[in-house]
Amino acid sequence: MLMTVQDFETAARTRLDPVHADFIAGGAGDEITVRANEEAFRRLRLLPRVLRGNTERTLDITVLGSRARTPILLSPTAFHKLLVEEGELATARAASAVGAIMIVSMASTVAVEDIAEATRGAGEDGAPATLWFQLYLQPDLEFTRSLVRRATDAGCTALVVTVDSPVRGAHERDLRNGFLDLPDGLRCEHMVDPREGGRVRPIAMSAEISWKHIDWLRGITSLPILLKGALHPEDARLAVRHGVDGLLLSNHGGRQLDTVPATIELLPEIHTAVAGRIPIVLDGGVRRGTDVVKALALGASAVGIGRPVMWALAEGGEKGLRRLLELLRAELDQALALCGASGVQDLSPDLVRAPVWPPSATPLGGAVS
C-alpha cells in the first residue's frame, strides 16, 4: 500500500527508465543541497499546544488572489510526458480535483492553453484548475512578451519568474547518462516560435538578466509576479522595492548551485527581510504534512512540491498524483489537530524548535509572527 512520498518514489523507480529516474532524483554537483532540503526538515521539532478545543481544521488559503483548498501547491517541474502519456494534462486534472494551485512549467511538454482547457470543470465544484505560469526571462524580450500573453490568455493568475539560472547547473547524473535532450516526439511546447516556422527554441539561461528585466516585466503585465530562487535577504528586500508581489523561496531542488542552504533554514531570515509586505511560498524537501506545518509556522503562506509530483505521476498517472496529494492533505490535517491548531492561520514560530538548543532558547524565527 502506498502511504508516503517515499512509497511512491520506490514504486515509480520500478516503472521508470533508470535514466529518467536519475533525471528526477538528481541535482547539481555532489547533491549536497538535494539531501539538505529533506534533512533540515527532519532536524526541526514541533512543540504542540493542547486543550485548544478544535474539532475541525481549515486548510483553505488565498495567495495573491488565488484561492486553494490546500496550502500544498505543485511547483514547476519539466517533461511530464516522460512519465505518463497525458503529461501535464494528468498533473493539472489531479491538482484541480483536490483544489491545489499548479505552476505550469515553461518546459512543459503540453501547452498551457491545452492544460487550461482540459481542466475546465475538473474540480469538485466545477471550477477550472488554478494555474500559475513559470517563466525564464529570455533575452529575446518579444518572445518573452508572447509567453506572458499566452499565459494570461489561458487564464493563469500569476507569473513565477525563475531567477537563479544565469547558467545551467551541472547535473552530473544526466551527463553520465547522456540525457541531454528530450526523446523524439516530445518537445517543450512553450518554446515553439511561430515567427520561425514553428522552430523549437532552446530555453536560454542568460547572465545578462537583471533587475531591469523585472522592471520591464512589471510594466507589461498586471498579473502578480513571484520570484523563484531569490535566497539572499538583500535580494528579498530588493524584490519588494521593484514591485514584486511574492517570493517562491526555492533552491531549485538543489539543481542549480550546490551547497546552498536548505530553504527551510533560510525562511525565518527571508520572512524578516520582507516584513510581511509580500507572501512567501517555500519549496524544497517537503515530504510530510509535518513539513508543511513547520514551513507555515515559520512564515510561509504555502509550500510547493516538485519531485513527489513526478514520482506519483510515474507510479500511477493522474490517479496516483491525486492519491499522493490527498495523503499529504490528510497528514497536514492530522498534524494541525495534534498541534492544537484550528487551521493553517493558527500556526506560529513558537511551535517549532531546533533540538540542539536548550529548552529556554528563543523559538526558531524569534519574535517573527
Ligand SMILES: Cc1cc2nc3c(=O)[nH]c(=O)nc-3n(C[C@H](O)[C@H](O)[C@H](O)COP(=O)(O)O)c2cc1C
Second form
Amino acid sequence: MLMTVQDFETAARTRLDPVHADFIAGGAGDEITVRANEEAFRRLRLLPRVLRGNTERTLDITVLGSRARTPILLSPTAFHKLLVEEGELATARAASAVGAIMIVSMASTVAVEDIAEATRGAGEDGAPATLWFQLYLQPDLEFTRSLVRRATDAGCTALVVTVDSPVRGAHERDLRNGFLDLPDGLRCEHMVDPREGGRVRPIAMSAEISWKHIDWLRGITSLPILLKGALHPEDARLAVRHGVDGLLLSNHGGRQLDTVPATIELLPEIHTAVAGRIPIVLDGGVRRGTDVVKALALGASAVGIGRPVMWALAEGGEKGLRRLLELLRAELDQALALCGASGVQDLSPDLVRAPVWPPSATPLGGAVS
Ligand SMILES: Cc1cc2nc3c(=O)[nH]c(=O)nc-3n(C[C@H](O)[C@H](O)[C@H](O)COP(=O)(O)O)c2cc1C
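Could you drop in the structure for the form predicted together with the ligand? We only have the form predicted on its own so far.
Next comes the full complex, and the chain you just saw is listed first.
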C-alpha cells in the first residue's frame, strides 16, 4: 500500500527506466547536499504544546496574493512527459484538485497556455488552477520578455526566477548514463521561438545574468517576483532592495553547487535577514508532514516539493499525484493537531529543537520570533 512519499519512490523505481530514475534522484557531484536536505529535517525535533482545545485546523494560505488550500506547493520540475503521457497536464490537474499552487517549469514539456486551459474551472469555486511560472533569465531579453508575456497572458499569478544556475550543475549520473537530451518527440515547449521559424532554443544558463537583469524584470512586469536559489543572507537582503517580492529558499534539490547547506538549516538566518519584509517559501528534502511543520515554524510561508511529484507521476499519473498530495496534506493536518496548533499560522520557532550536547533550552529559531 502506498502510504508515504518513500512508498511512491520505491514503487516508481520499479516502473521507471533506470536512466530516468537517476535523472530524478540525482544531484550534483557527490550528492552531499541531496542527502543533507533530508537528513537536516530528520535531525530536528518537534516540541508540541498540549491542552490547546483546537478542534479544527486550517491549512489554507495566501502567499503574494495567491490563495491555496495547502501550504505544500509543487516546485518547478522539468520534463513531465518523460513520466506520463499527458505530462504537465496531469500534474496541473492533480494540483488543482487539492488546491495546491503549481510552479510551471520553463523546461516544461507542455506549454503554459495549455496547462492553464486544461485546468480552467478546476480550482476553487470554478476558478482556474493557481499557476506560477519559473524562469531562467535568458540573455536574449526579447525572448525572456516574450516568456513573461506568455505566462502573464495564461493567468500565472507570480514569476519564480531561478538564479542558482550561472552554469549547469555537474549531474554525474546523467553524464555516465549518456542522458544529455530529451528523447525524440519531446521538447521544452517554452523554448520554441516563433521568431526563428519554431526552432527549439536550448535553455541558456548564463553567467552574465546579474542584479541588473532583476531590475529589468521588475520594470517590465507587475507580477510578484520570487527569487529561487539565493542562499546567502546578503543576497536575501539585496533581493529585498531590488524590489523582489519573495524568496524561494532552494538549493535546487542539491542539483547545482554540491556541499551547500540544507535549506532548512539556512532558514532561520534568511528569515532574520529579510526581517519579515518578504515571504519565504522553502524547498529541498520535504518528505513528511512533520517536515512542513518544522519549515513553517521556522518562518517559511509555504514549502515546495520536487522529486516527490515526479515519483508520484511516474507511479500513477494524475491519480497517483493527487493521492500523494492528499497523503502529505493529511500528514500535515495530523502533525498540526499533535502540536496543539489551530493551523499553519499558529506555528512558532519554539516548537522546533535541534538536539545538541550539552543539552540546551535555546529554541533553534530563537532569534527570529
Ligand atoms: C528532475 C528535476 C528537475 C528539476 N527541474 C527544475 C527546473 O526546471 N527549474 C527549477 O528552477 N528547478 C528545477 N528543479 C529543482 C526543484 O524545483 C526543487 O528546487 C527541488 O527538486 C526541491 O528538492 P526536492 O526534490 O528534495 O523536493 C528540478 C528538480 C528535479 C529533481
